[in-house]
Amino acid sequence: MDLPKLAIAALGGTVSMQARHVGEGVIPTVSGETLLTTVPELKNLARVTVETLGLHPSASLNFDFLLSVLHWANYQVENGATGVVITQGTDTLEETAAFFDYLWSHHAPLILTGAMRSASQVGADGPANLLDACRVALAQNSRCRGVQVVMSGQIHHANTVRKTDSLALQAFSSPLVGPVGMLVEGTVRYLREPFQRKLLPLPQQTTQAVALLESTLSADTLLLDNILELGYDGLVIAGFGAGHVSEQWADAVETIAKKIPVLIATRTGSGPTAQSSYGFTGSEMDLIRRGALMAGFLCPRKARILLWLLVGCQRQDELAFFLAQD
C-alpha cells in the first residue's frame, strides 16, 4: 500500500524540553527527529520527513521566524505533502495557529502541537499529542478547514483556541464554541463543518509594530500617550468588559485613533465586544465614535496578529471586514 507523505516540523517548546542535570530546569534539546522514535504507529500510517527547525521556547519565536517556518510548511504541501504538523511550545501556540492560519491557502491541513509535560517527565503528552496530531493531518475530513490545533484529543480551530490554564494537562479550550472535533479510538470525528476563511497573502513588510495595552484600574495614559512618537503603526487595547476604557483612555484613543489603526477587543478571555449597549464616556459606542474598532469575539492577542498582518500587506482599511462575523 502506498502511504500518504506527512511532514513534522519542530520548533521546540516543552515537547522538546529536557533538563540536563537532576534539579536543574527544563530546556528544548529533543530533536523531531528523536521525538519521531516515540511514536513508532506512525510509520504504519505515513511516509514522514521530520526536520527540526530550531528549538526555542515559544516566548522567543517571532513573526520573521514564523513566515520562515510557513514557507518550509508550503514547500512540503507543493511537493506532496498531504499534511503539515508542526511541534512548539504551549505559551504562544494560540498565536503562532492564528499567524498562519491567515496565511495558509492550501486544503491540505497545516496542524499544530505541543506538549505540557516535558520529554523527561514521567506521563509526558508529547508523543500522544503527536500521534493525535498526525492522524488529524492524515485525515480526509480534515482538509479545508485552515490551521488547527491539536491536544489532549481534541482539534480546536485555529482562531477560537485559548490557552487556559498555565500548567493542567487540559490547557487549551476554545471558549463558548468548544472543541471543532476529537479523536475517538484514534479515528478523527468532527462535531462541525468547516467554514468560510479570510485569508491575507504574505506580508511586504515585517517592520511594523502593534502595540498592545490592557487596560486596568486607574491605569495611568502615559504609554498611551506617547504611542505615536514611539513609531507604532496599530494599536490593540485589551478592554473591560465589552470593550470600555477609561475617560482619559477615551480621549488618547481619539487622537491616536486619528493616525493609526485601534483596535478594542475584551481583557475577559471569554464572550465578544459590545457595539451599541454602553454609551457612557469610555463605552464602546464612544470609542467607536472616536474612531476605534471593536474586535468581537477576536482575543486581543489574536487581534494583533490581524492587524500586524493587515499592516504589513497595506490592507489595513480591510479591518472591519476581518472583523465581521459571517
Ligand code: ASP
The other form holds:
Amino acid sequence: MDLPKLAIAALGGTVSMQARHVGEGVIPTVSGETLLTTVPELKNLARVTVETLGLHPSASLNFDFLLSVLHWANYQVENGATGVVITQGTDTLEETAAFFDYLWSHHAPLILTGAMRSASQVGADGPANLLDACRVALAQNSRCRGVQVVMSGQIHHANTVRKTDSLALQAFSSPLVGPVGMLVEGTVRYLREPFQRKLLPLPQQTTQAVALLESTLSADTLLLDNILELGYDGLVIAGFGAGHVSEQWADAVETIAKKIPVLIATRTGSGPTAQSSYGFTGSEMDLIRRGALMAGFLCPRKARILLWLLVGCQRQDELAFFLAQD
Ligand code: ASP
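Switching from the form predicted on its own: structure of the form predicted in complex with the ligand?
Time for the whole complex; same chain goes first.
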C-alpha cells in the first residue's frame, strides 16, 4: 500500500530535552531523528521525512526563524506531504500556533506539539503527543482546519489555545470553547465544524516592533510615555477586566493611538473585551473614543502576533476586520 507522506520538523523544547549529567537541568539535545525512534508505529502510517531545524528552548524562538520554518513547511506540502508536524517548546506554543495560522494557506494540516516532561523523565509525554500529532496531521478530516495544537490527546485550534498551567501534564486548554477535537482510540474526532479563517500574506518586513504591556494596580506611565520615542510600531495592552486601564494610562493611550495602532485585550485569561458597557475614564468606551481598538476574544499575546503581522505587510488599517467575530 502506498503510504501518505508526512513531514516532521523538530525545533527543540522540553520534548527534545535531556540532562547531560545527573543533577544538571535538562537542555535541548534530542534531534528529530532520535525523537522519531520513540514512535516506531509511525512506520505503518506514513512515509516520514524528519528534519531538525533547531534545538531551542521556545522562549528563544523568534519571528525570522519561524518564517524560515514556515518556508520549510510550505515546501513540504508543495512536494506532496499530506500533513506537517512541528515539535517545539510549549512555553510559546500558543504564540507560534497563532503566527503560523495567519500565514498557513494550505488545506493540508499543520500540527504543533511538544511535551511537558523531558525525554529523560519517567512517563515522558513526548512520544504519545508526537504520535497523536502525526495521526491528526494525516487524517482526512483535519484538512481545511489551519494550524492546530495537539497535546494530551486533545486538539486545539491555534487562535484559542493557551498554556494555562506551568507544569501540569494537562497544560493546554482553550478557555470558553474547549478543544476542537480529540483522539479516541487512535482515531481523530472533531467536535466542531471548521470555520472560515482570515489569512495574511507573508510580511514584507520583520523589523517592526510591537510592545505588550499589562495594566496593573497603581502602575506608573514611564514605559507608556516612552513607547513612541522608543520607535514602537504598535502597542497591545493586556487591560483589566473587559479591557480597562487607569485614568493615567487612558491619557497616554490617546496620545499613542494618534501615531500607532493601540489594541486593548483582557488580562483575565478568558472571555472577550467589552465594546459598549462601561463609560468611566479608562473604560473600553473611553478607550475606543480615544482611538484604541478592542481585541475581542483574542488574548493579549495572540493580539500582538496579529498586529505584528499586519504591520509587517502594511495592512494595519485592516485590524478591525481581523478582530471582527463572524
Ligand atoms: N518548558 C518548555 C517546553 O515545554 C520549554 C520550552 O518552551 O522550550 O518545552
